[in-house]
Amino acid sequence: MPLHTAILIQREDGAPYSPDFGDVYHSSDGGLAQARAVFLAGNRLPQRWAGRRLFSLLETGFGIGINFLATWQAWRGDAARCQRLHYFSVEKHPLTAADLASCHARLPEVAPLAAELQARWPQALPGWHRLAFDGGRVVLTLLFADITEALPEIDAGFDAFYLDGFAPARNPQMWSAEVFRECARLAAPQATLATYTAARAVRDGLAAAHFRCERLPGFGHKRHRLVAEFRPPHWHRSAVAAAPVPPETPVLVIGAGMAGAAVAENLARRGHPVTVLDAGAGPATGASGLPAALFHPHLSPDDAVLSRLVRSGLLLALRRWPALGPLPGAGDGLAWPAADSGEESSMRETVERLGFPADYLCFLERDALRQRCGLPVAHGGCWFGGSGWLDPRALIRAQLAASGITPRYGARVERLKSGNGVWQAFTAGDDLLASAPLAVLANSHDAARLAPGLCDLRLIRGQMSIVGCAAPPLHSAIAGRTAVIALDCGLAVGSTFAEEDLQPAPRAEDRARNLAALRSLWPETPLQDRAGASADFVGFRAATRDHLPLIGALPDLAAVRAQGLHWRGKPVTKLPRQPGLFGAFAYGSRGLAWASLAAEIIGCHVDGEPLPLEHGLAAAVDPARFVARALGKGIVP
């Protein structure tokens, strides 16, 4: 279902009003004052987060963001604040950026914070959007979804709840027994809750979910408000965050390509000393060493798992890359022309069905697409705003230059061993390369050698061709049946796709195949093909059977085998794991889209923080999923 932005009216008394729900976004007696009196004080903040490593809040109804701004301001002003503040908020109808700015213009007290929020405000795309502030110490995760769909997908424990949907009489779905039960499932020990309403149905619903409520004098014209504490029965299992490792725990990352560099940079930014080992003579010597790579969404008519994962990763990457400085490439749009009239019709229907913002995705007829991309394409197609291409080598160098990272090249890990809480990497001569309590396999298809039995990885050879062209430069990168990227040295075209082909040298026939694909897209191409196949790049990608990466804690196959089919039918997240060992590999051709997401997932696992994506998507990339599938068939892997 398309995500519909909110309709906003500014009333004469200054309160923003929703005509869809017939209610105001905050009290006319003052939004910030209400946030402080009702939600912060109602949850005994900032006192309760004092001295904590991590404090997490969940809000129902982000609205104009006034509760977040008040909480962020209180956190900033508190000398005893928690080290990291995670703020989750569900919003089915987000405001447009313009309406958000209009509302914030009436809040001069938090103007600097509001400006930062506006600058990072995401497009109205369904799913989760993670925004980082204050150097990553304040993390806002916006869940643009219906609340009944969003809450079951959260897998975390929250210390405080802000119930701030429109009034129960106006929007009963936000105050249902299902919502209260989900709050109870997500409540950490000693969790508290606050809301502006004291409606009887709300009190009864919270009580049924084991929240002990107290009615207090209301704010402004409201007679009463509620505060509550979670008091579950003895048999209830509270939501508890994963145990974090001690601060500044060293980490060993194997692989200095897109996957390893992103993981290393994320963990170093969190304060972990990171050693990166790579068998090559330098960074990006494998498939990540291609001169240019595309990044763009994946489309499916039903917005399938693959499409949602690519979107989550791409949006996270686009927020992270600017912090690394200027990178060679272009992110001002990418064209995907249809190959024939049938594909053109299918593209048009998919774009209409998804209903995404036009500055993210739109369908352009042939002439409009020609004008936008610079190619005389034969059919219309998709235009991906904000997509484009990047030089992965420059990205990797920038990431590995981060403080706290020690790269070591020419260091092939032949064997990985665990003992006494430490992972040790050895050479073929059994010399110790490095050791650390935590290790991450980010070495593409070679990860299967160090962690055998997880799944069968497909090895895919790709050859990208660099060709001269006397024509005017393209206006944008091209994707589709082949990729075309304008570089200073010519056009990058391709690449080919060949499974289990181990030839490392460029082939003339593969170059001819790439040039034929270019001519089919651009029949009048004025090629100057003097360099030959020697100018081409060859890389080997790893992919899984389900086309999804392996990201997260690696399963303990010995423990699974010891109990065999005892694990059959268990959720994949319940399978035993090897302590301190993680994986980030099998990205296929989507390294740019998934590397930043994988790095954030692993960083959250290590530091015991809420994940940046839905439970279902995290399970879809879980490295233990193939083990779980085998067990489901009665096979012990």
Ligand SMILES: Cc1cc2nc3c(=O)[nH]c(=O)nc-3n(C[C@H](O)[C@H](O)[C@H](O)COP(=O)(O)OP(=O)(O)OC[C@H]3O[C@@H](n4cnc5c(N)ncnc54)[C@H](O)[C@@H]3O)c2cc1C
Contents of the next structure:
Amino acid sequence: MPLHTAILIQREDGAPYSPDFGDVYHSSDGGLAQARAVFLAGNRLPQRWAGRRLFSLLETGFGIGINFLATWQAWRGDAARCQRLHYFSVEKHPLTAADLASCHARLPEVAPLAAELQARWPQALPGWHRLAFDGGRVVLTLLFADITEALPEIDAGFDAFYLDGFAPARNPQMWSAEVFRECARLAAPQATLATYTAARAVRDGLAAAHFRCERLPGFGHKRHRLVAEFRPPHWHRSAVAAAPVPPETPVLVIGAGMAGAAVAENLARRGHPVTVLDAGAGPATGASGLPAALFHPHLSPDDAVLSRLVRSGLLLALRRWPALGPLPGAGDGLAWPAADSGEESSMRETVERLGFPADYLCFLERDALRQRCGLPVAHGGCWFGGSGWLDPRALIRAQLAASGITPRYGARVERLKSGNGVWQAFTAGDDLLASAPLAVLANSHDAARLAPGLCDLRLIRGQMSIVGCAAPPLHSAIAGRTAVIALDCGLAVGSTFAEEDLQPAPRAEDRARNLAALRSLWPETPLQDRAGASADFVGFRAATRDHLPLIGALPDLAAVRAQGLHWRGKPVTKLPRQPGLFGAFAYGSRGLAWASLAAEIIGCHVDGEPLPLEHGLAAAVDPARFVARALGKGIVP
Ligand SMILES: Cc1cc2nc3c(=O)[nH]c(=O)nc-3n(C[C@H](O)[C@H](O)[C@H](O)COP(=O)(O)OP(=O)(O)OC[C@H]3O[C@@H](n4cnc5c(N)ncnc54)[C@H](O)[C@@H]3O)c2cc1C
Ligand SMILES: C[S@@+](CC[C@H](N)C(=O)[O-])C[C@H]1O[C@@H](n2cnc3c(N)ncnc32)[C@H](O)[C@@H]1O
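Given the form predicted on its own above, what does the protein look like in the form predicted in complex with the named molecule?
Entire complex below, previous chain first.
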């Protein structure tokens, strides 16, 4: 399960070499020249992307990123470039940041681009990493996984393929019939492919997958290389991304909490005019109004779906937030002390088993953890580097400011109606509030009322206490049985977790519970508890039964019902959808982890772009999953 970074040797002739594969990363006749001659020219680039709104490329083997840098450089220099370039690349053994930098030092021609790539180079964590360059017009998605696992998880159409594994004889996994079949599945109409090799097995394998190959003179000392066109038989169904809406299609976002503000910011950045409606008197009047919220990974020994999703969301958010300017909070580490010695040893085992980079996650024995977090914790536990807390109210304000949107407050949507390709939002008095061809429900548990029948949402009351404390020695935020965060106004402690409790006002007994939890972590807390419960924050989390949010296009229940059990057993992603209606809600206790990911998923759905996460993870948050599960049990929802 852990990723193994590449072992790389710089050969005397300047070509980086992999001792594990017994091959060089690029031709000794020049990496950039090879990229241009073999991969770009072999796919007739830049000509083929000219004037396109979107052009998508898939590479097998990211390596040093020379092909990417050459492609990005060509895109930058091309006056007729496509508006958005999506570059997907699969890599099982990412380079360490130091090796990447030392290889790039030999590429002065692309130095500024290489510097940007190095600055954003992800930690060696399994999964997908989406990096945006040039204001999001060049999007690099790095799939850190084995090729055989990575390709089946992609759900998109690609216009061009770069096949760049090590030599087929030394790296057969990268040239298998399965890989070629996957390329065919992922090929958009008129897709092309290029590779530096003309090995017989590769030619035959590609031909069997309906790529019509041509052998051309090779680059440098190579005799031949291959270019190919995808020529599928008539029955082949091309992998075409869902038809995007026209650019600048207006969008209505309902809700100005963490969910709505992130969606609005993403769509506005993509050029869509966005109207935000919120029932409250200002932004963040719901659960997102808490004074401080933690963000950190979720851990499970088998790196389960929830853990992978949270990681995906967190990494995306951590790349997005800095663009919003300084936000109140801290992201330089968070401690999760074990509650007892049993939990301590299972944490130790899990951390060891996952083998993640230590600057992302490590296990610290009690004294080391005490030193890091500043509290006299009773047990060792996890240290999450790069995790921490932030003030969600400030985040939401920054997102709205960045997108230039002033939400309409006091605008409660009582009813949504669609007709003639437009979604209309009405008040309780049946006055039209706003309308747009696209609508996003980001109004937490109330979304289930506006779009009934999708799922049951649980409401979970939470009370976070703000307590005075003389000079707390806290060096980092603490998570676990109770969260502790040092704010200017005191310590934020909590939170309680109570289902079916609709009391909106803070309660003294809940505050007492939070303080007791704090004392069990830190018996000698020098509390100055003058304010009492009135200082506390109360909010309501909306959660599903499977603890995952609903993110994506909302299913068309009328269409499903009309066809009885027709959709039973079909993949959830294939269920019919309501045109132009999306959801981003049920974030439970993880608003910060879901919000940026949800916004990018919805942005990609709207613009017909490849999603930022694996098919299996997208299906896990698909708003149609409860409908699909009901059908699976023979129940028409
Ligand atoms: C005590 C507590 C502690 C928490 N701690 C953390 C934490 O440490 N880390 C973390 O990541 N998450 C935490 N959470 C969870 C997090 O707060 C939520 O997941 C997140 O705020 C949900 O955001 P949202 O935008 O979906 O919902 P909300 O913030 O509730 O926003 C929904 C918005 O929709 C509006 N609205 C509702 N209905 C309508 C309508 N019909 N028309 C118009 N507008 C409407 C509301 O006015 C509201 O502004 C905590 C939650 C609580 C309660
Ligand atoms: C020739 S190098 C790629 C060079 C790269 N395209 C560039 O521009 O720098 C081949 C890459 O394939 C990767 N690779 C090898 N086997 C793999 C596998 N099974 N799955 C995914 N990547 C693999 C290697 O780690 C290596 O980085």
